[in-house]
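Let's start with one chain on its own, the form predicted alone, as structure tokens.
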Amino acid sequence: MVMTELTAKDALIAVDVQNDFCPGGALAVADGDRVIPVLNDWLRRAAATDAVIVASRDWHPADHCSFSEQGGPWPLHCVRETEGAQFHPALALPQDTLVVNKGEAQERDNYSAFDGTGLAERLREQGVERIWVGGLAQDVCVKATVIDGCEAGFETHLIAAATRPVEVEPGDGERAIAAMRAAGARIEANDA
């Protein structure tokens, strides 16, 4: 297996890797803690180069609109200051991690580590020009990151191997794969 070569130019955002979304949480991703090892591989290929690491979290007000109780689609998950809205703690984040919150407005939604939070601005001052997604969930607020690293003008890579799906609808994990792909984005099959 060939391994990509990082570089400063690269960055690696883990998406929403949080105790909500891994086995046993609010709102859990059927084999959630999967993607673990996958991105803690990343995570040191990044950290021994100086590819930026960014990790994206919800970051939810107790009554956000997403929330079935407030009318939304979703149960109660990833409440600020909550032990479920932290990063799974096998999850290896450097010191330097850039993290980026998503959803701390009560009334909008944020799926895409880039809506709302100046990641992309962030990224070009640092010279940035390709990104590598993985993280939860891959149907939802992956996919949303990835299209939108599409549109930013950013040279997007999914890591497949670091992402599960959600799967409200059957076929979700898949159907995001496709629109990943027609936006832009290059599949990365393999963990490297």
The other form holds:
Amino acid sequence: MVMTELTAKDALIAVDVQNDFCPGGALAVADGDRVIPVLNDWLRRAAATDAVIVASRDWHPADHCSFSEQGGPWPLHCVRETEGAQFHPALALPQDTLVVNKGEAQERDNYSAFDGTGLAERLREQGVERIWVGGLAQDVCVKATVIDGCEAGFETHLIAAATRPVEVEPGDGERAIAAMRAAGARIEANDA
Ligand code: VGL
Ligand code: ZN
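Would you mind giving the form predicted in complex with ligand VGL, to go alongside the form predicted alone above?
Okay, now the whole complex, with that chain kicking things off.
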């Protein structure tokens, strides 16, 4: 298999690999933890090649508008500072990972790691041109991040083996792939 060479102009973005999105968590994605070994391989390669490493996390206040108690679509999840909001302990993030918090405002949600975080500017400042995205959930925050990455002008790749969908409706995963492709993203099969 041919592995893409990463460089300092690449960024790896691990979206929301948090306890609550993994099996046993409050908003568990089926097989969500299976993304971790794949991401850990990419993290190793990214660190070895001076690529920029980003990890986003859903970081909600306890009364966030997306929670069903507030009339939102989701069960309570990823309340900031709680165990459920921590990165999964098996995810091997290096010390210098750029951590991006999102969903911090009570009254609005941010699915994309680019939404309201300044991430696009940070990456441009560092000379990043290409981004590689994996994490959870494929049909929610990964989808939004990939589409925003395309719109921000990055050459955007989805690492398909490093993501799983939550599928509120059957077929959401497939539809998310189609939407990301339509936005201009490249969908990488198992090993890019
Ligand atoms: C997410 C649902 C609610 C995600 C976040 O990270 O995909 N999904 N909040
Ligand atoms: Zn959320």
